[in-house]
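Presented below, as structure tokens, is a lone chain in the form predicted on its own.
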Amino acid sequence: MIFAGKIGSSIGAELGSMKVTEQIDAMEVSGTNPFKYLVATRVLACTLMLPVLVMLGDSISLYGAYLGVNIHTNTSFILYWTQVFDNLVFGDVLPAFTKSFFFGFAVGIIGCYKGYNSSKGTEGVGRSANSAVVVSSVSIFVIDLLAVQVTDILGY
């Protein structure tokens, strides 16, 4: 959700007034497609890089856990390691994983078609930029309930 606020708003708000100053049709004018160096790229940025910071973000809560652990009582840290992953299983980090990569592409996607459509001058890039945000948001919630369907299913 985080994603979705912080990078949705800036492609949204940066796409967004790229297309009320002409910059856009400046580019198609000069022959170059702005599709390809403005939307591809942050596409797939955020579908790449999002993957990442979920990995950072795990990495970070189960050495905060380990942290919480040892103020109730003196564990070793290998130990600790040894018990989390002969409890997690392949289950447990597959979709979560695999959710992500679609995030990353929804709110770059989203933000990137909110930001080129912008119109109407400094206003509509703030519309843009909001707009961006909350179809973004929703559109996470949409996919994670799909994705918990399809986990369902498959038995995961």
Second form
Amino acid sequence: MIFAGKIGSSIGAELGSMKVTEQIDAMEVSGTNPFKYLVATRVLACTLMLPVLVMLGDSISLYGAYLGVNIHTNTSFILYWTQVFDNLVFGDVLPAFTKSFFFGFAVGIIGCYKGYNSSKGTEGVGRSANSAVVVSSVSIFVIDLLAVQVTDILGY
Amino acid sequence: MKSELKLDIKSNKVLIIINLSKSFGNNQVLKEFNLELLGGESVVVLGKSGSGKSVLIKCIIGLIKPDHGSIHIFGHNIPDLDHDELDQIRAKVGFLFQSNALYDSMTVRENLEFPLRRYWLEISQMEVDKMVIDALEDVGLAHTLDMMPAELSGGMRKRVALARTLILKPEIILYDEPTTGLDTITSKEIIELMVEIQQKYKTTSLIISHDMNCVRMASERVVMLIDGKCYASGTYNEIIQSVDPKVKLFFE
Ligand SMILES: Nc1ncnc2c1ncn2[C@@H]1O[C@H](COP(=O)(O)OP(=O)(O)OP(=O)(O)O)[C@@H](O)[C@H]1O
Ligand SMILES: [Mg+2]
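Counterpart to the form predicted on its own, namely the form predicted in complex with its partner chain:
Everything in the complex follows now, all chains and molecules, and the chain you saw is the first one.
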């Protein structure tokens, strides 16, 4: 969700301002497909990096949890991690990890779409950044909803 | 197509626009606009703000699809071309955007290298560097090579944009209001630069403007775009002596 806010709005605003200052038209005229050059790269980056971000976030929170446990009892670091991995089942990790690809893709594509189609004028840029955040947040809810259904059906 | 091409070479018409029309919703911007451009000629299209000058020039470069009419450049009708064919024409037609359209996340050098991307397999980095330096020297800004567009003044940005247009040595250059937003002295410098480039590279120029200095100094012929049509045309001296009230409005 934070990713949607931060990345969605920045992509929306960046492409939006490139659109209104005719930079996208200029690329088109210089023989570079702006769609490939700007949109495809950003969507790919979002799709690949959000899962990495999720893993990083998970590791940090597990480490935080270890510190919490360590305050009360004197658990060894190794014991904690073996416990964690013993209790984690495939079904916990895989769906969450897979989902994050879709989230990343959605945020990327919506940010780009909103920016690319932003209307003339500076307020068009603001509007596209804003609606990129709103639409991608909503889409994360929807994807999450679908993902839960799918994992249910697959029986994880 | 072929016979047409031969005809163009003979009569030396590089750009022919016939009955060009374009509307946005109910707003009919261009109504059967006609224009012909001879090789090496410098023509100024004069029209008030909102008269559709930018729409006209964007139709020529294929960024806007016209509703009706044809635009022949070197014998090819722009609205009929597919993407690759259009791209080949665009390599020969430079476009200077009204807003400069410099890529503000790139340095001046990277901005100038951008149009060369289409040849990146064919030319070496050394040649690219040389072309970049040459183009920047043409506009007198060799020292800005590694600066960002945001660090430049308005006049300098216009020059960099012009250098980026020049880097492919286009045969036709389309200027969309090259002096708007600049002070009189800087405008004059830009106009002088345009005339200099025109003479140095023998380019054909189509200049869109409402700046009288620009019209006076850079035009061999003036075309008045009024009510979406080519309303009147002639040399600067002919146009300023016109008795037509709509034309006279521009010279008061
Ligand atoms: N993409 C578009 N969608 C809808 N209307 C447009 C679009 N582009 C231009 N117009 C309309 O076309 C008309 C002409 O616009 P254009 O930008 O060509 O004017 P101009 O002659 O270049 O003016 P200026 O001197 O201010 O640059 C305007 O009324 C504008 O509202
Ligand atoms: Mg304009």
